[in-house]
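A lone chain, given as structure tokens: the form predicted on its own.
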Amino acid sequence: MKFIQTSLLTLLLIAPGAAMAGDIDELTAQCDSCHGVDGASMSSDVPIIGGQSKKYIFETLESFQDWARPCIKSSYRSGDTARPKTDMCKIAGGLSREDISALSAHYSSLPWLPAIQDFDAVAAEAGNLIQQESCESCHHEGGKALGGLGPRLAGQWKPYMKATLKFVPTGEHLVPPTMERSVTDFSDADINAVLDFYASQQD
């Protein structure tokens, strides 16, 4: 089974249609039409990708090529929004390895701009403890570090993360076994708390 790095997140990219191979400007313009300018998503159901690690972005796109993540149809968020919905397996399937390398290098070089969103402060305190006990080994520094086994979670959109997590226990979103066990064992309150903690990290 392929090792897929993810967050509670993390981690599904939702991007638009495939661009011509080798044209990085066109590729990034297409991605930004869903993920926002420089990958700083303004849509709570679409993940922030600017500032994630090169390795994580590369492996995430490869995982979509392998159908190792759910491929949910999504509308375009800018440009011609009347275009038919698309999904990440279709997008990634049209990318060459060179395209994936170029996109990974581009978005990893950009600053991480955390989402400004509401969160429950009391729940976030409880979530901090859960993060330290169950998530810190892969998502270092409270989910802020890029050097861990998983992606950056601190400041990611809470609705996106919550929607992603529901596919972990079903096996539709492949994650490391330790994360699968943790997510499966978490109560709904545990999940909401840790997501509130990540959502609270807005600086």
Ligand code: HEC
Contents of the next structure:
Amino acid sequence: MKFIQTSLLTLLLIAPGAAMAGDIDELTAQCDSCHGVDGASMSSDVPIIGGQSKKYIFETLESFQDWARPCIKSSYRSGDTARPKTDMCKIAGGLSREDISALSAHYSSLPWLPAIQDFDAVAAEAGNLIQQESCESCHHEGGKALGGLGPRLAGQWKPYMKATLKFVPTGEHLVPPTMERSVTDFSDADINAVLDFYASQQD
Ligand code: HEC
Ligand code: HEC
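Switch over from the form predicted on its own to the form predicted in complex with heme C (HEC), please.
Everything in the complex follows now, all chains and molecules, and the chain you saw is the first one.
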């Protein structure tokens, strides 16, 4: 009897943890088939999420649930690539608050692996100055920091950042008014230069 009681107790203690681990593996398998192994995206139009801040990942998934960001159709990049295209609003729509908590804890605990990508070194120098003046207040430490108002940008894919910034002036991607003003006021060349600066940070 004592043995049975002990086994039962062990089961009760282990079971919730085991169930959680199973769920997170299942959840991240879907994410990783677009965002890359451990969220280190190898596709220039899919953002790196491994090593991004917990708060940002959490809030972003909620924004997708509320359709506060554009819901771009995307194909799967690995695994069963014949699956029909889907988008982040649909994916986030299927997540519970607990899933979102678990996913943001998981991806924020992983290392940030910067994208190895081309950039214009001369433009990146000019971009560094614009970053310091107009972006540093929220994207701290040249865009490397996690604790600022805005997400980590240093080492993020430039094509992804360029594509998502197009939705700022149209109001489809909601960002703070100060950033919206900067992004709207700067020329395309200036914005490109800042993105080259972020792309140049590869370590
Ligand atoms: C079919 C491909 C696909 C799948 C599956 C997918 N994503 Fe995404 N995700 C994208 C694309 C493409 C974007 C960028 C485009 C956009 O903003 O809609 C994105 C954007 C994001 C962002 C915003 C990142 C940023 O820098 O702003 C987060 C966070 C995110 N996804 C998390 C997840 C999580 C967590 C899962 C799994 C539950 C997941 N994604 C599954 C393709 C996918
Ligand atoms: C007032 C604070 C603030 C300033 C200033 C600011 N940003 Fe942002 N930025 C944010 C926040 C907050 C987000 C996240 C918005 C969201 O919820 O999707 C963001 C998102 C972004 C993104 C999208 C990142 C991603 O992974 O999807 C890019 C690119 C970006 N900012 C570039 C810039 C650039 C370039 C500048 C300077 C010209 C700048 N920001 C200035 C706060 C700011």
